[in-house]
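Let's start with one chain on its own, the form predicted on its own, as structure tokens.
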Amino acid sequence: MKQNYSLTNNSTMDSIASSVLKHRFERERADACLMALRAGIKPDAWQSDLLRSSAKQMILLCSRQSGKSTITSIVGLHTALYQENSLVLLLSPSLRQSQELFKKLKDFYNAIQTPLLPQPVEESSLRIEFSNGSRVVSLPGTEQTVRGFSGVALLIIDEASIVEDALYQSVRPMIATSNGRVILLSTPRGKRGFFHDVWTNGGHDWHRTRITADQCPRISAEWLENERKTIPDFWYRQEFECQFVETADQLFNFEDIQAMLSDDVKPLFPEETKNYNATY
């Protein structure tokens, strides 16, 4: 009788443990913040907002070391684990940067792995495929490497301010049929390119997040003050205050160039140009 009681008790405990895991699985499906906590990340307020956002297009204008790539990798992992047959694409200007973002995602998966979560069925230094059909692929930001992908559920572009405009335009169609999401994250790099344009002119279609270094609890005021004295002012304002400042090698500032442009001036068409040349 004692042995039977023990067997029954073990079976009951296993059932309770399974029920707890399933409950946690569903709670984390509904709230990515819970998954982040289990991975060892205590999200800042803005990071929690990002994890819980359902916005289709998000742009993060954040200082260095503010945690933008860390929390974005959690978003990517959550998408892959809880959205079956999804493709998460990680793009950066270089392969090394893409691999760093990918490594964070894999490390977080290893930290939270349980039998209930989808399991890796194929894995390399550049991609991972899960048993639920989802894939995460990291690529350097060149047109040659990204063409051919389609049906992307989540497109993450890291260091977006130094990604070429042509590449951004070529990857946008990847989310056309999947109704996928886009996250752009970067510190600013001058008043130019699609990242600056999206931030300033993207309209209400974009969920914007701006976090300066003094808003990050992991960066001390003393360290920032010392850094302000050490590096050039324009570089500090760009890297830590998230300002779109003029580049060091720029001959004309952005406002002067914009002031020279006008929609009221009629352009010369080919025929008119020919007549102009013939006259003079």
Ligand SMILES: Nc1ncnc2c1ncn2[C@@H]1O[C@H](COP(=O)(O)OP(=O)(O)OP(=O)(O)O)[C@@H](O)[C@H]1O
Given for the second form:
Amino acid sequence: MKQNYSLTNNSTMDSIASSVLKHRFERERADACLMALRAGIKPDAWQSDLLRSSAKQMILLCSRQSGKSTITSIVGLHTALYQENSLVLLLSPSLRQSQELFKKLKDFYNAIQTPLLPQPVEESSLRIEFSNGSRVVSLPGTEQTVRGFSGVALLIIDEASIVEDALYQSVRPMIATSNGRVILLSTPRGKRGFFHDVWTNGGHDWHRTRITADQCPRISAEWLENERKTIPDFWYRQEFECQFVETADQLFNFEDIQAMLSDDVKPLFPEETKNYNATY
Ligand SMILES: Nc1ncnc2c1ncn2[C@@H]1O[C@H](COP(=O)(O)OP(=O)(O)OP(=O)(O)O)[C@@H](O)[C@H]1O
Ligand SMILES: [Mg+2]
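Next block: the form predicted together with this ligand, after the form predicted on its own:
So here's everything in the complex, that chain up top.
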């Protein structure tokens, strides 16, 4: 039987290809998991939840090498590409960690880049600005380096358990006016600091994710078993089981110290206490 075929010309093909691509980007805008897949990362279940969450405040208590920096860098990239004029601030405790986190984000951008996405207009080793007006800035965390930023759409603090409390307090106002989001991610480091405090006392305002090493499909049970035999117990529980443990050289444990403190007891020397507070 004779069939009727109509030949499409090149410009029709171009416009079909372009609308297919536009459709793909609209789907990636709505679902960051699709963008992650195109960047070569098939997200674990908890990573998909994070990519799809719209929670304003998120805290990730995760084992070493579970993929927390990878996935938050994709959240950061997605925000910068799809939220025009947004400022994404990546904070890490050291310059090396800032460089690593920024490199992850940049590598993912390079992997998915096409002319339809916003293009880099200015770039340095710790900063990129896109043609849609968005910026990603990665900083090693000291109060001096972070001063001067405001209107932050997304604040990501990597290795948050070793970031100074004073720094956290000074960056939080940066998301106030922009109604921005914050993601804290870390392996625990003792029962102290804002990361521990938010995890334990942050209340319902925080979306919590806890991923131990045995939940990570890329860390084998054999490897973990060997590690358990090799490193000190407290270190294993901290690094791979996400426990807020006391440090090895700590004389008293956290609960004992807490139990010794009471607001009901008046200081013996109130004047001296006042001076002490004023000095320190
Ligand atoms: N869903 C995934 N699929 C494949 N590889 C992944 C996935 N998530 C993370 N990875 C890989 O796992 C490794 C560890 O990831 P990442 O550096 O993000 O972990 P981390 O939890 O931040 O580790 P660390 O505690 O050392 O900072 C990297 O090589 C990363 O590419
Ligand atoms: Mg990391």
